[in-house]
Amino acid sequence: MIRTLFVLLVLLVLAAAATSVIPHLKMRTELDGAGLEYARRGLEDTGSINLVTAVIVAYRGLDTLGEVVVLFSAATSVMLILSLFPLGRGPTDPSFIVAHTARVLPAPIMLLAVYFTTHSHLSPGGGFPGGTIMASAFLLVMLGSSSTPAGSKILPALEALSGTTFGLLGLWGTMTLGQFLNNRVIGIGNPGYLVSAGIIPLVSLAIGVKVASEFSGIFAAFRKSGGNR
């Protein structure tokens, strides 16, 4: 009772610190700084259709980077974590629609998650989402089925090969350059194609196999641990 009590005076608190501070917020109706200039030049320097692809690949590369390896330490605890303190608890046998959907959604899952990640400079998408639907796809394998998932080298290989294939890409435009991510290393081709925006897609490509190999990793982790559905 003291508990709920307590828990309802923060929620009132909360609301009646929102309450106060929302009607004060203004939304902006004019770009200016750099978003203005990404605006204006984005298309020229990049070639890439989609602004927002532009800034995360491109103009904010270092920062792409530093997201990079801190999903690389979050999906490394979690592995280690689950290896040394198993759950404990085997898995279930999927029910009846789980284990038939698992046979027909994931090649269309993946379909989609490539489209994601290699159509980002052109639509919205990116490696991040595009890696998370990949991922999805194994989970959902992993779901229609009770087998616990056998060891691998598979995973690490991709992720360190999209890892490194990351870092030298970002390190092509150093070199040649002087930035690193420089998407002109290669051109940028006619913008509004599939094979435009320098090195945008080979980026976004990089980072979507990262990220679905590092969660991926995390889903069959928490199954060998003995980890219930």
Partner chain sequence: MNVFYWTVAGTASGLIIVGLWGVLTRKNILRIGLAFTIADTGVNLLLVWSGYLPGRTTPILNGDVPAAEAVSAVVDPLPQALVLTSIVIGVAVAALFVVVAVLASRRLGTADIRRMKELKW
Second form
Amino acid sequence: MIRTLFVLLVLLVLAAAATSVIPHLKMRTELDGAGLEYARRGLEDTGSINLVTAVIVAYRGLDTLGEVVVLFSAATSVMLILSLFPLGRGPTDPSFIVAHTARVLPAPIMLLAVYFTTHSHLSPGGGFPGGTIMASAFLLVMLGSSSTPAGSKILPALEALSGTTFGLLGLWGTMTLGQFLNNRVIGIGNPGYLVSAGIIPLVSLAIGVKVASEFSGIFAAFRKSGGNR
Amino acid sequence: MNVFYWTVAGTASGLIIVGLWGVLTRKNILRIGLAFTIADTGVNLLLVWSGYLPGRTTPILNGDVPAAEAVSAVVDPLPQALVLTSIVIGVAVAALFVVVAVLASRRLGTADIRRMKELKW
Amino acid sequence: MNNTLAFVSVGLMAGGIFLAFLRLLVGKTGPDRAVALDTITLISTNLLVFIALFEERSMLMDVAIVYSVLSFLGVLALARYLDGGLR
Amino acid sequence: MNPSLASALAVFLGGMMLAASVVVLFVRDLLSAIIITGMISLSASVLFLLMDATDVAITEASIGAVLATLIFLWGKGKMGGRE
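Same protein, different form: I have the form predicted on its own, so give me the form predicted together with the partner chain.
The next block holds the full complex; its first chain is the one shown before.
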């Protein structure tokens, strides 16, 4: 009873706060603030025609580094907990259709992921979606068998390597141009071509491999804690 | 009066409120996680909505959108960049939640959050 | 793009999505709902292609590609769960 | 995109998402709740595309369709019969 009243009270306070905002809302029709500056100068500053990637990797690259650290700590906690408390009861063998799909389809999905990751400055995509699609390809391999995939042993090394690459690419900018993650260290080239926009494709690849190895590590830990058959 | 603009805002706020309601009232711990995911989706929608400008296009400046007219042709790229990281963080946090929930339910023999006395203070 | 054609095609797709959505809500068992989800994502992929056509920007097709591949993967994971493969 | 068409699509998808989110809280079977949550994520991806957020739409589709669904399915499989 008290619980229900409390829940109602919380929701009512939230609704009242939200309602008090409504009269002040009006539709945005023009860019302002940081978004205006990014839209005006993004292309010539970074050479990336995808402004979202320019913001993630170049302008707010330090924040992305911190975000990757948060992701790393969450994934590490999951793996640590699952290695401390194994959960028994392994999976059954896959059916014919799933087993054969899992043999054919991972390669095209990985190709798609590499496309999204390396073309992050030219088309929609980038490190985060590319990394999650790579993790999906790993997941498909895992779904098609009843044991942990053999490649999962190199996941921690891959994770460390990509994280270090990200940091070193950032420090390169600090050494040469005095600015962390400045992407002009190797010149921005001709915008619109694959080899352009400085280090943005490299940093995107590092982010993608990092995200992919975190999520693949989570799935491998899930499968290992269930025990192999 | 732009119907699309305000409909998305209403949908996002509704998802946040329904998600909070679920987190506060449901009994099964896994269903609380699902309600949390719904509220997460609502927050992401609201953040992207805050950078949406009607009648404009995606912030990718290829041949369809000349770079000189970018300021008057594209939506705000900043909230989109923030939401991109927020989504990935959200699913990692959901994975942590599920693992802790599974361990707690196995240790205590129940998935009912009212019986998890050790979590109370 | 012809306006009438746009309205009719999107209306037909929305009708298909709505019927599958009803099955998703009232479906009796879990597998019923999995099939309904598969239907919804298949029709939504067509919707995304049409949105790319109306916006006249070809790069929006990338979203449709990812959506089709990964929705298939999601349904495969569901099928594997029902099979006993996620334990 | 035609504004009235986009508005109609947003009303349709938003109504579906809100109805589905309420159903998630009340449906008896947990598996169905997980499937319906996946459907909410995929509809949100279409809304992101309508709001011209292409990168966000791709990320939400890959996360909501596969990763989040699978994590919750795994949790349900591990919990077994304890409802």
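All of these numbers come straight from a predicted model, not from anything done at the bench. Residue numbers count along the first chain shown, from 1.
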_With the motion between the two forms described as two rigid parts, does Gly208 belong to the same part as Ile186?_
yes
